[in-house]
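Only one chain is shown below, in structure tokens, and it's the form predicted alone.
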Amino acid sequence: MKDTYDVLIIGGGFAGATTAWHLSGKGLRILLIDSKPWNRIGDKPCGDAVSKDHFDSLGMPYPEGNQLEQKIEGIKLYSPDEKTEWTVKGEGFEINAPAYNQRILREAESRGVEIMDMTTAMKPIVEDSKVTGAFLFNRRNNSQVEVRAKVVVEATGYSMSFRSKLPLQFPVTEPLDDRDTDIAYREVAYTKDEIEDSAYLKIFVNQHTSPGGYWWYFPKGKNKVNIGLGIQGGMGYPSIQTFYEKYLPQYGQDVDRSNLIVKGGALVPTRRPITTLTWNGIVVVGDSAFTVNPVHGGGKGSAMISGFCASRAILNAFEVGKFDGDTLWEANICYNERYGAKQASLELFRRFLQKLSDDDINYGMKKKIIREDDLLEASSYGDLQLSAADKAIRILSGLGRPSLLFKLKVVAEYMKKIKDQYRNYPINYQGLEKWRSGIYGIMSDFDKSLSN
């Protein structure tokens, strides 16, 4: 059996669903497939928190009804010894991810997008260095389908199951270093008592209980919580389950595990975005394109941004009638302007944080060498600005640990350098290799500077 579409979207999670939602109703014939059954599409181990800004800037509807579990007013961040607490204000939503995800898909479906659940892309179709479709397998009726499309959207998540089967010379096959990942595990359960400050997400930084990552406690109402942790991958640490079972009493003593709702783990990319989201006939979005925030590991908002940018590029390609990498290049420009440059600078901030000891973090937070404003500025803009007066105050505060202040200065300088490099992202594929070499140079120099 053969069929032809304008756009084939492989994966119906946040990135794929957002792409379909923005493309729907535009006169294109679109097919979206997902390997899960309908009632599980969008069900992925995650903290489930999304900033309100993402919905506003992308024109996406707010979660409502059973899709919204808790309105968020901010985040409370705790030092390893839990003696210092920072509060960072910011509106957001703790959502029922599958419910919201499926709502977006239903809206896209109502505007003409065809959706096939329990369907897997078994093999890409590549002709003349261009992705032209995929061979699909539908488990509902055990049927195979050959689908041709002018554009394929790769939204398979951290598995990267479609792009990993493309020819290695395609730039969108870029691999992921295990050290640039977090291994995450979470449980959603009811609590024994009513949660205090349920409008605030709690994050606990501790290199002993979550090396290279953190614990989270995200309320989903007055008596339900999403609790979990992430640890840095590729470091030879014990299993994530070992850390969870050992330290859960420290961070979730009120969790009633006999009243467990759901549990699961996932691999989370924590680096800058893939060098290019596009190639001939293909756009990569979401976790497969490494769009997750490198510091806090949240990926739903940035997945929505990548889906929005992909849809803009695809609509532009149909206007000009060309579907090569350069015509689809707008997805790169759009994403890097909206999020990618910040994301790259946050990778450097993440690398800095992962090199700190618990004593460094305790001291830095207590003495305000590292401040709440730093975290807010870095998270919002990917910047770390240190004025002359500010440096003088921090020098006095940091006399006990001068190396920490030096490292903070290095981080601020290199975060600016890498953002400037992203502001000069090439206008087409021809300039990509030179630009990428510049990124590698900045990151190499940064790592050497931190090691001195």
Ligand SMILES: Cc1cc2nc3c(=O)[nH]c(=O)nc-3n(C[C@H](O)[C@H](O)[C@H](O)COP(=O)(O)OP(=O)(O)OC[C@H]3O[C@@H](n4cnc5c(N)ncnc54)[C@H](O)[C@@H]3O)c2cc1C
Second form
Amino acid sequence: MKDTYDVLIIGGGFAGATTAWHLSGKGLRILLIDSKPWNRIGDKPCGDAVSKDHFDSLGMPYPEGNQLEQKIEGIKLYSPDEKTEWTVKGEGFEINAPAYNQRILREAESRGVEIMDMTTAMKPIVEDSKVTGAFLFNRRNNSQVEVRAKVVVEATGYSMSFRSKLPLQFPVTEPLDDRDTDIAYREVAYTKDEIEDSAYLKIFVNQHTSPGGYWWYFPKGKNKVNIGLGIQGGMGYPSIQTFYEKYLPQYGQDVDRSNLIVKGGALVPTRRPITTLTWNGIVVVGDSAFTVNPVHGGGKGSAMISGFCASRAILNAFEVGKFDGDTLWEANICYNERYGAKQASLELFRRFLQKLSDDDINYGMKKKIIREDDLLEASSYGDLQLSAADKAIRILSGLGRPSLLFKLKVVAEYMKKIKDQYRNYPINYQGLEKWRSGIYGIMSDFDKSLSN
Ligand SMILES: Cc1cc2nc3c(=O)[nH]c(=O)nc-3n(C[C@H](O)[C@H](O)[C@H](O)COP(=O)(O)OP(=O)(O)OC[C@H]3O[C@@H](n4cnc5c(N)ncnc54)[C@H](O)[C@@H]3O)c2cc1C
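Given the form predicted alone above, what does the protein look like in the form predicted together with the ligand?
Starting with the chain above, the whole complex follows.
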């Protein structure tokens, strides 16, 4: 069977669903496919916490009814010795991800998007250096379908299962270094007791129990919790399961594992975004485009941003009637302005944090060398601004660890540098190579100064 669409979206997770939602109702013929059956789309291992800001800034509906499990008022962050507790205020939602994801898909469908579940993109169609479609396999009726589209949206999540089959000279095939990943695992279970402060997410930083990552305890109401951990990939650590079994009693005393609802793990990219989200006939979004926040590993909100930016670029491409990489380029500009620049600076912050010892973190949090406000500022804007007024206090409190204070200053400088470089993201593909070597230069100087 053969068919032709304006847009083919491969993957119906948060990124693909948001792209479809923003593109729907605009007169385009759109097909979205997902390998999973309808009732499992959006069902993937996740902490399920999403900041309210993302919904507000993109005009997306808030989760409601069975899509919303807990309104969040902030995060409590614990030092490795758990002697320091910081509270960072910020509204958000602990969601039922499949329910919300499927709602967005249903809304897109009601505005004309065709959705084919249990359908996998097996192979790209590439002609004249351009992506022009895909060969699909539909498991519902065991049929092969050849779909042509003016634009293909690759939203296959961490698997990158479509773009990884493109010719390697296409810049959107950029691979991922294992050390720029987080291996994460979580269980959702009922609790033995009622959860106190269920409106607060809890995060436990500890290099011993979750090297290069953290443990989380995210309430889903008064008697249900999403609990899990992430550790840095590519480091040769023992399996994530080993950590989970060993340290669960420390972080989840009240978890009733005989009342388990779901369990599972997956990988999360924790770096700056892919160098370009677009190439001829294709836009990459979500985890496949490495859009996750490198510090906290939250990727649903930024997947939504990338979907929004992809839809803007695609609508623009249909207005001018051209679908090459440069016409779709607007997706890069939009994403980097809204999130990518901050994300790149947070990659450097992440690299710094992963090198700290528990002693350093205990000391830094206790003495407020880094403070709640700094963290909030860094996670909201990617800036680590150490103001002049604060400096004296920090220098005094940092006297016990002068190297820590010095490194923090270096980190802040490089975070600014890389953010500035992202602000100068090229206006088309021609400028990309030069810009990219600028980024490599900053990254390599940064790594050298951290190891000094
Ligand atoms: C344990 C864990 C905890 C996390 N916690 C949080 C959190 O608390 N908050 C947060 O915001 N983020 C969190 N994240 C990250 C977040 O889950 C992801 O960033 C986000 O869900 C990515 O969405 P996506 O649409 O890009 O990819 P996915 O949700 O992975 O969707 C990809 C879809 O593509 C489909 N697909 C793949 N290949 C094909 C193909 N060839 N053909 C057809 N379909 C295909 C898949 O079936 C899937 O439905 C966590 C991740 C993990 C692993």
